[in-house]
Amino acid sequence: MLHPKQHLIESFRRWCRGRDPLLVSCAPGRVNLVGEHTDYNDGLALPMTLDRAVYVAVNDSLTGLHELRSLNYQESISCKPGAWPEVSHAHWATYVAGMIQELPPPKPVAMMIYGDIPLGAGLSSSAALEMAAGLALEKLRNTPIDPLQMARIGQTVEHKYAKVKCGIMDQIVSRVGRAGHALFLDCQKLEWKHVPIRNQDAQFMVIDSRVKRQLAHSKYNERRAECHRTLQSIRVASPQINSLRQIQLPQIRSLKESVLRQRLQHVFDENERVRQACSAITDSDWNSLGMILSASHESLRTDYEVSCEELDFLVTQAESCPGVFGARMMGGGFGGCSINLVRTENAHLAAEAVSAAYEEKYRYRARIHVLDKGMEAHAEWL
């Protein structure tokens, strides 16, 4: 089986009638170990990269149009430079066209995209697509772009074109994440630290529920709006507070609306769980890290209310398996994946047991991904 990069290059040649790409870039997807729905609240997060990525191959277009093709969707889109393709905001081409709008190349491009990140699973395929396209455009423009600035541009594309009011975590980790490390990310200061993961005795395992979710059409934006409303409510009495990162327990208790108290309680507790998880990883304390993951899931299920029946089932089943330290739902919610911390020697049996139980209940198999060391974003001329 061909490596995704080689598959992309050979497909590009066929698409462009024998022409090779000038360059190929890639950017990885991510899992978030803990720190969910904290990034857009100026909080803390602890993501790591996957060993799965989005790859982009580029050459100059010979038609005078930007020509975009997705191998995953087997679809081609074209548009004039400066114009917008006739696609919806949830379409794959939105992310590429948005990056092209924000980073116009010197000439029209022929750009082919291929990725092996499961789509719609909460593994940040969209952020990886933005960063891979951005790296390719950076090369073509021959002007270095600071990684944080690149991440900001990707976030702008999400907000402006895809209509998802996401935070910046996914773009940052896709752009600057290191293999074999988690990324301790402060989303208020936009500073990060690489944290080595020495996990010979334990592995992270992602279980894809295969319940697809479209963040812009789900309650994701509603949760962000609730957080904004919470902040505005608190600022009436404490105008010096600029983000939920500054909230303390007395201010949580002062909120009259119970739903807003729940949302804020999750954000407050989740930031502390990130700090605890960072220490647990540094100490290779897998029991503590597992308990942190499970506590995060319970908070996401009850306080933030972004889980779903299938994710709850996956977590419960995993936690009942020998060797599983802890599990939680991951990503924006309402579908997608769970992340599980499991003793290496028990990983295979745990995966089989959870998958079998899920298939028996829901009549289709969950997809299992045992994580390797991850990978790093890069671009190279061919």
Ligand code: GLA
Contents of the next structure:
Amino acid sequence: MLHPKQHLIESFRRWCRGRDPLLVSCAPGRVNLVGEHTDYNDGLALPMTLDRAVYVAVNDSLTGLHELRSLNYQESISCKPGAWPEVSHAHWATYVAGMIQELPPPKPVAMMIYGDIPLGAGLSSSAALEMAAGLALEKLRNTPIDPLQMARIGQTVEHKYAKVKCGIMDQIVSRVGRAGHALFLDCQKLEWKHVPIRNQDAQFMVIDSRVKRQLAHSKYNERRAECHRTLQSIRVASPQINSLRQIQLPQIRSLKESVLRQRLQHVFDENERVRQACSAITDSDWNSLGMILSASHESLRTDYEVSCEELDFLVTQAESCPGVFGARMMGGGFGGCSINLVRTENAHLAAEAVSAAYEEKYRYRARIHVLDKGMEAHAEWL
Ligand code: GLA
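Okay, that is the form predicted on its own; can I get the form predicted in complex with the named molecule now?
So here's everything in the complex, that chain up top.
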């Protein structure tokens, strides 16, 4: 099978009647080891990049319009520079046109996109698309863009055009993540540290439930709104508090509404779990890391209420397999993937057992990816 980048270059030539792309960029998807629903609360997170990415190939357009084509969707969209294409919020072209709108290239572009990140599985294919398109536009504009600024532009595209009020974790890790490292991310200071992972004897395994929830985006925005409401209630008595990151235990107890108490408890505990997970990774202490993952799942299931039946099933099944240190749902929730930490020698059998049990109960197969080292975003002239 052709490497995705090669496949893209060859397809671009066919699409542009023999012309080569001028440049190719790429940005990876991500997993999040722990630190879920903390980024938009100025909290901590610990994501790492996948070995799968979105690739973008570009040349000048010969039609005077921006010509956009997705190989994954086998679909082309054109739009006038400065105008907006007629596509829905969640359409792939929204992310590309949004980046073009925010970072207009000097001339109209012919841009082809191809990726090998499973789509809609909570592995941040949209953030990867934004960062890959952004890197290509950065080259065309010939002006360096600070990686944090690039991540912020991607987040703006999500808020303004895709109408998802996401945090900034996905864009940052896709843009600055390093192979073989997790990214300890402080979303208050907007600073990060690359944490090396030395895990020959343990592996991260992603299990895709293949549940795609239509409601996921609106539920995600609902959780954000609840966190905002929590902050407002706390600020009545403690106006000096500007984000949920500054909360202490007594303030959690002081909240009258039990739902808000639950949400806040999750955010508070999850930040602490990120700190602990960072030390566990540094010490290659997989037993502790596994327990942290499982505790995070419990908190997301009961306090934050963003899991679903299928994800709970995947996690419970995984945890009952020999060699599995811990497991949890990952990402925004209501579907998508679980992340599992498993002893390398047991990985194969654990994957088979979980997948068989899942198929027996839900009548379709869960998809399994064993993580390798992850990859880094880049762009190059050809
Ligand atoms: C989605 C969002 C992120 C983050 C996670 C939950 O992936 O894009 O910003 O909030 O959900 O941790």
